[in-house]
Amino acid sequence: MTANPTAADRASATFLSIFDDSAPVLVQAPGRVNVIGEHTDYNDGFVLPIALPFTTAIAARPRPDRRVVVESEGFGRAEFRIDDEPRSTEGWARYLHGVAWALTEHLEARADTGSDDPGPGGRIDLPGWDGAIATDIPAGASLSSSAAIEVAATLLFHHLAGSTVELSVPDLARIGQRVENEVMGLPSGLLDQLASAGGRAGHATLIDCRDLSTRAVPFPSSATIVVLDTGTRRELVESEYADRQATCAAAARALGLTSLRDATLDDLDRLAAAAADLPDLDPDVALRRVRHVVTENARTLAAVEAMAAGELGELGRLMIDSHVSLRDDYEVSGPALDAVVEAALECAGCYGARMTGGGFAGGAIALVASDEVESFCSDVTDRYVAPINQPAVAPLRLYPTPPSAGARVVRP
């Protein structure tokens, strides 16, 4: 039997067919699930993703002018200049084109401290590039699809520039981060980026995103991640994710703290208190969120330990009380997330399992005993009802997920 085309198979194939050039540079970059550790990457937490199968791949060349020509093979053919402003692009290129300025700002401001060659007057000029994209990663199924055309797009600009500047997977991150903040518009962390620059082949990765250290953690070989996709769809700029955050910022700030990594249960008391005084800060809704972060915070920390032990009903009791904590406190589950979460917790085989992104509609993903995969997705089919109330474009679909690769330059 024939495997099916990769991405990276697919961009290649799409890009010699317009552009009549079998050899171009190839980079690809994987979405990624969150094991556990939600929310709390903003406060300076832990969190613990894997890298997944599916990527997203870039074939391209270089061209002489600083334009970009590119075809997707999912939403058509988009061009802009690297010199206009990158919110005056429309549509998925923004990404593409707000890499560009982040990355020539992360270039030229290593140049001031002398680790790079500028051009004159200071300048790093990116070339443009002709090129083609395909994607594996299912869109708006919290699996981070924007993180990597992010981290790809990255790779592919400072490889075909020639920098001498290694980018090291902080930068990656930190890049795409820019580009999420400061173009797209959404105040999200750096989660996404890191797992997709930095994921390894059978493991998790421990993300301390205060020092955006990392520790590689063996995936226990006797289970599977499953993602759960409910085909339900939200979008995060126009959704509560910025109130969770700054309700977070202001609450740390009532206990002195930089952020919520510093606090304890102990802080709860002492938070109720102080919200007393902020007329802009609601003691119960802060309590509640700040108890998430620091439970969650623990919850991962402990499941490190437990699947470094192999010891999954452990892990999977973790899961549990991270959609418990997720749903009653930090107030980002939603009905379809509730119903496929409870549907897969009542089929043989599975440990556990939770809402997993940024909540309110998407995914969900259980941890599975692997030699009962198979039976696991047939039943959770058969269990799932889709609630009235959070209509879904596509139906429930489920990604058996190994501990992947992260991104790299297929072809140079």
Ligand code: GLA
Contents of the next structure:
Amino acid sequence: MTANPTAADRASATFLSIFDDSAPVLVQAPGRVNVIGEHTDYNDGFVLPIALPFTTAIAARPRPDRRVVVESEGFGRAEFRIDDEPRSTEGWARYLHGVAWALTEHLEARADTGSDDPGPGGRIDLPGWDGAIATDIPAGASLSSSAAIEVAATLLFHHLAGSTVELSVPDLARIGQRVENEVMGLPSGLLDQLASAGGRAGHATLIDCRDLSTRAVPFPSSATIVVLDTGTRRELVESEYADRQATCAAAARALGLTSLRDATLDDLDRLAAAAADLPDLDPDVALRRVRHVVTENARTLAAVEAMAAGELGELGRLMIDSHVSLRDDYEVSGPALDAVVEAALECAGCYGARMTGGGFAGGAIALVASDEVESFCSDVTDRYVAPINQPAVAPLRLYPTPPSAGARVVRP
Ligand code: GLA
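Now show me the form predicted together with the named molecule, since the one above was the form predicted alone.
Complete assembly follows, chain above in first position.
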């Protein structure tokens, strides 16, 4: 074992100490940051994430019954019966239980595509397991720790079931999304799970959220994404997220469009007129939300070209514009995210910075010249002043994050 054991090392070691045996199966799934393309996934738009070098790992062995017994580093022991209703499981293990439910539904619907042997009535019975789980992904830092646990658990259950139904990256992502939407009650899009399941080392991935087609874009080695975790954590933002989604859906309906993916800046005047007749749609608010989505989609496509051409100044400029649009038009930034982005932009070697993920709190990212990452990190730490109106649970933490590989079964 290395001096700095990975999440996979730690999950395996915890398994050994708890179950007195080595785990035959090991899976891992990374967190993500989105370089650009924020709050566009649920509008059928474009996103450009990278998978992180931080993962969540589960070491496990099958059990003969349909129970899951799992020890989590830092969060203690959890147990559930697969046959119970997932929402009856409290705390973090609800993600695992939700995955068992969503994967079962997926496999039952797809039984005809593999040689899985469903029981009476097309029923698939996933096996239980003993396991240990460890993670390097800071929770609540906008790095998609929940998508990582969902994707890792889906791979694990699928592997232990010996299922021959193939799981594509979109399948893995949709299973995780169902857990978020239907078990956890968060109406999130597909960005996080797609990034965790489908990341590629050294690349960002352009995803068209309308048809889930992808393009891997080589990430220039002369630049590094640095995660700036402000240590602030989200509170009561799920309602804000749902509100943004509802406004976008209502604005698309008012414009006669399937989604805002098809909106253009020319639609803004039309929207003002259409929204005036809709009691639930404030025309000024709707206009700004739509303007963010339309301009963010354009920025994301432009960012792909800039990244592919190695035009780091242009890529950075697009990231800054994205932040301003999220702050002023979409109104999903927050005092700490704004302050850390401002501090980053004052530092030498920084091409651009923006909030990433859902927003309000947690982490931002900066695009930094690779040979200046070290001085950037000390500079930004000196310059960042934590806003007193948004208390943090931890001090600013910085993580340089090379684009890394997506989720996989590590063993056997
Ligand atoms: C959260 C959601 C994603 C996406 C982002 C914003 O991370 O889980 O689906 O909507 O916010 O881009």
